[in-house]
Each structure stands twice: as structure tokens, then as C-alpha cells.
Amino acid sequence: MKLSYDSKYQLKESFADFSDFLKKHQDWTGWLNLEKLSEESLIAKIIEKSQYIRENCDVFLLVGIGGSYSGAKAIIESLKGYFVDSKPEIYYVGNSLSSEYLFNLKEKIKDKDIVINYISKSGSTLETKVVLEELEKLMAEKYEDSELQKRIIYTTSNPEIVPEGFDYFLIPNNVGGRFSVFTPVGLLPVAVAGIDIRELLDGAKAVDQDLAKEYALFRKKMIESGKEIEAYVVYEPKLDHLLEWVKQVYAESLGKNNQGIFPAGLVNTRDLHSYGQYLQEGKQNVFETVLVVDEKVEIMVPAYGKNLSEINKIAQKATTIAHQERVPNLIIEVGILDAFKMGQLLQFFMLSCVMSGYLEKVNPFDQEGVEGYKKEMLKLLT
């Protein structure tokens, strides 16, 4: 992985107290202990369960919201590619309260074999509870109790929510939802998708901490220069949900104390025909973090004598040149994206986010603001 940006941005600041910062928040830093998260007994159990799921269902339903599903979806969509017919089909549910979506989903899957993975640290999140209860009705019509116990798997920090006889995986108490992608929260669905989770974890262990610091320092420089919006940009549509995951990590971690950079996600060249106008001539309050991956397929475009992947890279370079006078760019070059590099990339973003919290003097692990809508919703419901 490689970072590049305009050399005029001098990034110098000490991280001498960063280890003390982590100790202060050690109740939330379990995701940094990758050796424990990748203990062979746990990985073997996850792989065994994923094989059961792959062999015994047509549809795998991941019931979760926020960090309970977003990391897994980001990995699966980024690595599996486009228009892939896979068994089982994977659907991500419980992240909205749309009755039409849930009704249509039930109609689509009612005649198929199903396995559910219910993911919730506490088991109290309204969206996922409501959806699980509705899906349980469907499951109870399809399966006897002994079979049903095999087909609903819980991933939680609260074993008390698990009915007797049902299997479950524990989310460590010292890992918050948006940092949980390398726990069973992310690893079980990723394994079900046929992705090598050992390779993913090896990539996370190989993260370059100096690069993470450099990115955090660049973001601080942008704050100091008056930038308020960070546009995360990709030129490969399959990375769209990776941007959704990044946006949650940074928005929920750093949007506090009337401060923080607003994260946006752009998929180019599509969004060059909409947001491109704003970036070129709008308010100068934006900087771009551009994620560049190499493509695995080459298609020759005779009119230009170049491969389509080359033209896509040229579009990225041309956009950087066109924007750089008004919109600072930081480029993250990954190469061909595989499970190892995906692990590196996710750990890079999480680590750098916490480093940004250190530099911006905010606690990156709490999210009191999220509770606001929940409290008001509870009032209206009751």
C-alpha cells in the first residue's frame, strides 16, 4: 500500500503519548489484539460453521445494522466481484424498517432453505429485533424445533439473548461494533462467502502503522486549512460498500464535540457527472481521499489503443490534476485487491481513525449521539 499527496503539506507531529491514549481507552481496543482474535480454535469453529451453512441452505440472511453487517458486506462485495452466482445467496437485512423490503424478501425466500445469522452486541437494537421476530415466524413454519436450532446462529456479547439449544459466537466486550470486522461479526459471513479469513487476518496484522499515522496527520492538516468534508473516492463500483463502511467508522468515531470532518462517498467516473461540478467550482471546503485498485481484467479499446483499465486510471489522474488547485488529494494505491490487502486496508482505516481521534482530542470509541433517535423513537412507540 502506498500514499501520495502534494509535497507542500508538511506533516510533522509527535505521537509520543499515543500508547497512553490507547491505555486510557483499553476497554475498547480489543480489535488491536489480532493474535487473540485469530486464535486457531476460534477460526476452526468459524470455518466449520461456515461449511455447514454453505452446504445446508440456499439463502443466508445476515441480520444486523451498522457495524454488525457493514464490514462483512464491504469485504464480500469488494472481493467477490460482479454478477457472481454464489451458493448460498447472501442478503443483508435488519438495517432498515421498510415493510415493503421485508415483505418482498419473505416472498422471495419462502420456498428456499434458509440459515440466519443474527448479529447484535446487546440484542436490544430495535431494527434487528423486529426483523428477526418476523423471520422467525417464517422459519417456524418451515422447520421443526431441532432443525430450527441449527438454522439460527447468534453473534453477540450477551449470551442471555440466545435461546436454549441454539449455537452462538461471542463478540468480545472490548470491541465496539464499527471495529468488529475481524471478530465473528465479520469473519463468519466472509467465510460463508468463500473468502479466506486467515489470509484476511494476516493482512490486518501486516498493517503499516507509519502509513496510518501519515494519513491521520494529513487529515489534521486538512482541518487546519478549513476543510470540512472528506470525499472518499473509488473508481471501481464494487468498492461502493467499502465506502459505506469507512463513512461509518469515521463519522461515528470522530463526529463529536461540535467538530469532525463530514465523510462522503463518491464512485467515479459516475459521480464526476454530478459531484464533479461542485468539486471543480463549488465551495472550497472539500478534500479527497482516493482509493486506487488495479483491475484483474483487460479489455482493449481500439479507438484509443489502450485497455479500459488504463483509461480508468487516466480518468483518475486527470481528475486529480483538474481538482488539485481547489481540492487537495491524498491517493491510496493498493494494487490488485485480495483478502490479504483487504485486511490491511480495513485495519489501516480503523487504526488511522483512532489516531485521528488522538490528534483531534476526541474519544473515538463512544457514540452517545446515536442514542438520540433511539430515545425519541421509544417515546413515540410507547
Second form
There are 2 protein chains.
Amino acid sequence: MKLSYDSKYQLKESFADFSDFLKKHQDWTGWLNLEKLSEESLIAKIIEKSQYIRENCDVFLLVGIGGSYSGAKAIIESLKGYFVDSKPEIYYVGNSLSSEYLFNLKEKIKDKDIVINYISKSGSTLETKVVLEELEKLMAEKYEDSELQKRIIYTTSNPEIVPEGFDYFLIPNNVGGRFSVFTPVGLLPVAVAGIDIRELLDGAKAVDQDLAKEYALFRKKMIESGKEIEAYVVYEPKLDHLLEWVKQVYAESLGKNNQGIFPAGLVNTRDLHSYGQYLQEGKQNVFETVLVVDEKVEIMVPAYGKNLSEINKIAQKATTIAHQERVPNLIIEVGILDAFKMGQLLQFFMLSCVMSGYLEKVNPFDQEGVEGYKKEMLKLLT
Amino acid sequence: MKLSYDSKYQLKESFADFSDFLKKHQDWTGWLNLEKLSEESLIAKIIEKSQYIRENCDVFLLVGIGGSYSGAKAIIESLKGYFVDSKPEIYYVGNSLSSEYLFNLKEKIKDKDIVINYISKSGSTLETKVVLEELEKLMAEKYEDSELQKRIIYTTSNPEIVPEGFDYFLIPNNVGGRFSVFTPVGLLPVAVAGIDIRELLDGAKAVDQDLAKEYALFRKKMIESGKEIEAYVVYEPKLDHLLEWVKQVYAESLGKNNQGIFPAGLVNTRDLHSYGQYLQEGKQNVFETVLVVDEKVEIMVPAYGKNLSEINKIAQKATTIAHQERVPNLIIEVGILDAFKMGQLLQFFMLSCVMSGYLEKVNPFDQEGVEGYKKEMLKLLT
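Provide the structure of the form predicted together with a further copy of the same chain, given the form predicted on its own shown above.
The next block holds the full complex; its first chain is the one shown before.
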């Protein structure tokens, strides 16, 4: 991984108290202890379970919302090629309350073999609970009890929700939802998709602390210069959900105390044809964080005597030049994305986000604000 | 359609000079002349061509970027159910420079019957041109010349790019890309998807001018109160691309003269678990425009004695209550979305956007800023 940005930004500041900051919040930093998360007994159990799932179903349903599904989806979509049939098919359910989605999904999968992974830290999240109840009806019609117990797997911090005889994975109490991608929350679905989770964890362990500090300092400069919006930019459409994951990590960790940067996701060159005009001539309240990956596939474009992947890189460089006067940008070059690099990248974003919390003097681990709509909802529902 | 917002906003202002404003920009207002766009001879030709396409291919490739594909994709995805197999399959190509996307797509479709609709107002847009050249190689391997001439259809304002013997549809010169959804740009692909384009156009004609004014005035209040970001919110995941279309219309029309509101798209309840915290406790620089549609499917949720669609509505109402102190919001209720309502909604957004341009004293029709990256790109490419 490599960061680059305008050399006029001098990013030097002490992180001397950062370890105290982490210590103060030690009830929430379990995800930093990757050695513990990747204990061989746990990893072996996850892989064994993922093999059972791969061999015993056509359809794998990941029932979860927010941090309970987003990391897995980001990894799977970013590493999977376009239009590649996966076995089992993976569907992400319970991240909306759309009845049409649920109805049509049930129609589509009713005659197939199904395994469900129900992921909920508290066990009580409304969206996933409602959807699980509906899917349980379908499962009960299809399978005997003994079979059912193998086909619904729970991932939770609250084992009390797990019915007797069913298998489950624990989410450590000291890991919050948006930081849980390297617990069974992310690891089991990612393993089901056939991705090497040991490589992924090795990547996370190899996170570059200095780069994470650099990015946090760059963000601080942007905040100080009055920027209000951070546009995360990619030039590869399949990285779209990776941006959704990044947006949650940053908005939910740092959007508090009347502070925070509003995160947006741009998929270029598509969005040069929507946001391009605003960035070039609109209000100067945006900075860009551009994620550049290398492509493995080469297609020669005779008109320019160049490969399409080179032309995509040129588009990124041209945009950087065109924007930089009004839209400061930081480029993150990743190389060819594989499981190792993916682990490194996700840990980089989580760690750097917490460093931003340290620099901005906010607690990046809580999310009291999310309770707002939940409370109003309970009032209206009951 | 119905708008609602906090009654403390008194939205009264004269639009007395609006017709002069339109007259001044009359070279760009062709899309307001829906009678002309829906002339029977043109509609009949579009429908005839769409029938030919539906009967003669498995795969329909819409090659276009920005306004050349976004409106059609928004309509098709919003009106199509989830997991519904469409015949022909529709793919949107040329809206990125990803070589992996293009390579894998070619692998997937190479043995199927294909029709291409190449959509480019100028005819020279780099992304679509490069992709067309690559797809032409595949087509030339599959089809004789006479067959090829039926299977590549051009939609452009520049008929000079159309090779002899090939069929094409004209984009009127006085309709800009992001306003072109009711020209053959949007109508042909939408008809290929089996949607009634006469209903769609009837809906557009039935646009409510007063509601469009009200929304433009609400936006003006938000700008005056210092808001920087407009979050367009839906509670139905399949409306995701509709938000992409809206974002282009507003960012590209109004992001100029150092002005403009940064548009963002939120798909709830998913994004309550990412942006929710920021909206509730972060910087108070956002307002919300919430698009509410009714669902046709009913799934009873015994735990609450309510249908899932009611629970989704309750989530929307609870969020409105929870946010409104810090995040002002305007609710647009559409009812059950059909082709007519869709036409009405898209015309509402385009018309109200131009009214915003009038109120904010910017020309909403040009997009000089988009040229920035294109110029830099040509320098690097040649």
C-alpha cells in the first residue's frame, strides 16, 4: 500500500497519547487483538463449518444489517469477479424491511437447499429478527428438526437467543459491530465464498501503522481547512460495497458531538458524469480519498495503442490533476487486490478511523445516536 | 404525489420571471415539450424496434454513460421486481473503464444472441466509444453484415457517427444528456424491458408544476439556512439507481459558480446503520428528501400483528420524528409506483431542478466543469 498527496501538506504530529486513548477504551478494542481473533481452534471451526455449508446448500442467506453483513459483502464482492457464478449463491437479507424483496427471494429459493447464517450482536435487531422469523417458516416446511439445527447458524454476543441444539459462533463483547469483520461475523460468510480467511487475517496483521497515522493526519488537515464531505472514490464498480462499509465505519464512529465529515461514495468514471461538475465548479467543501487497484485483465484498445486498464489509470490521474486545485485528494494505491491486501486495507481503515477519533477528541466506539430511530419505532410499533 | 414538511416553513415566492428564464435558455428546454417528444410516429417506431429486439436477442447491451444510461436504468430497476428474470437480459456497459467487467461480460454473453444500443449524444464519449469498439469485434465474429446492421442501433444527436446501413434514433439538439430520459435515450431501453412508454410519457405530462415549485422553494430554505448536503432517502433497495439518476440531475445542474448542494443517496433502513449516527449527532449540515412508495406485497409479522410493509412505513415515520429536530426533511409520497407515476416523478425532479436554478440564479443546463477531466485525459492519452 502506498499513500500520495500534495506535498504542501506537512503531516507531522505526535500520537504519544494514543496508547492511553486505546487503554481508556479497552472494552472496545478487541478487534485490535488479531492474534486472539485468529486462534487456530476458532479458525479451524469456521473453516469446517464453511465446508459443510459449501457442500450442503445451493443458497446461503446472510441475515444481518450494518456491521453484521457489510464487511463480508465488501470482501466477497471486491474479490469475486464480475458475472462469476458462485456456489453456493449468497444473498444478503434482513438489511431492509422491503416485503417485496423478501417475498420474491422466498419464491426464488424455495426449492433449493438453504443454509442461514443469522448475525446479530445483540440478537434483538428488528430488521434481522423479523426476516429470520419469516425464513424460519420456509425452513420448517423443508427440513426436519435435526436437519434444521445444522442449517441455521447463529453469530451473536448473546447466546441466550440461540435455540437448544443449534450451533453458534460468539462475537466477542469487546468488538463493536462496525469493527467485527475479522470475527466470525465476517469470517464465516467470507470462507463460505471460498476466500482464504487465513490470508485475510495475515493481511490485517500486516497493517501499516504509519500509513494509518498519515491518513488520519491528512483527514485532520481537511477538517481544519473547513471541508465537510469526504468522497471515497474507486474506478472499479465491484468495489462499490467496499465504499458502503467504509462509509459506515467513518460516519458511525466520528459523526458525533456536532462534529464529523459526511462520507460519500463515488464510482468513477460513472460519477464523473454526475458529481464531476459539482467537484469542478461547485462549493469547495469536498476532499477525495481515492482507492486505486490494479487490474489483472488486459484488453488492447487499438485507437489509443494502450490497454484498457492503462486508460482507466489515466482517467484517474487526469481527474486528480483536474480536481486538485479545488478538491484536495489522497491516493491509496493497493496493487492487485487479493485476500491479504483486502485484510490489510480493512484494518487500515478501521485503525486510521480510531486515530481520527483520537485526533478529533471523540469516542469512536459508541453510537448512541443510532438509538434515536429505534426508540421512536418501538413507540409506534407497540 | 404528495409533499409534506414541517409547517414552520412558509414556502411562498413568486415564479413570475420563470417563463422568461426558460425562454432565455430555450435552446436547452426541448424536454419540456413532451407533446413533441411523444409524437405518435416516433413512439410507434420505438415500440416496433423494441419488439424486434425482444424477439431477436437474449442479451440487450445498453452502451452509455451518465445521462445516456442512468434514466433508463432507474426506471427499469424501480419498476422491475427483485429476482425477476428478464427476457432479454439487460446489461449496462460503457459506464466504467473496468477491463475486468468488460472481459467477464464478453465471456458470459459470447454464445448468446445480442443487440446493442449505443447511446452517445456527441458520439465521441471516450468510455462508450472504447467499449463499443471492443464489442464490435465480438459482434463481427457472430454476425454477417446484414444481420449486424439490425443488431447495433445508435441513439445520438450526431448522425455522422452512424455507419451506412445502420438504424438510429435522434436525440434532439435542445435536450441535454441528464434531461434526455423521455427521448429515445430512455424510451427505447425502457420499452425493451417491457414497460409501457406511453403510460410513462402520460405521467410526465401530468407533472404537478405547483409541487415542483414547492420542492424548489423548500430547497432554497435549506440553502439559506446553511445546509450543504441533501440526502435523498428511500426505504426500498430497488430504488437505489433512481437516486443515482437524481444525484446526477442535481449535482450537474446546480453545482457551479461555487454554489450547489452536495447530493447523497441513502437506502434505509440499511443506512440508518451507517449514516444514522451522523445524522442524529454529527454536524448539522444535512437535510433529507424522502421518497416513499407503497408496496404491493403483504407479509404478516405475527410478533407485531402488522404487515412488513406497515413496519417499513413505521420505520420511515419513526426516523422522520427522530431526525427532524436536527435534520429537516421533506417527504414525497408517491403511492404504488407504476410507469405513469414514474414518468410523473422523473419530470417533477427535472422541472423542480430547473426551478432551483432559477431561484439560485444559475444556468442549470450547462456542465462546463465536466470537461475538466476530459481535457486532462486527452493530454495524457495522446
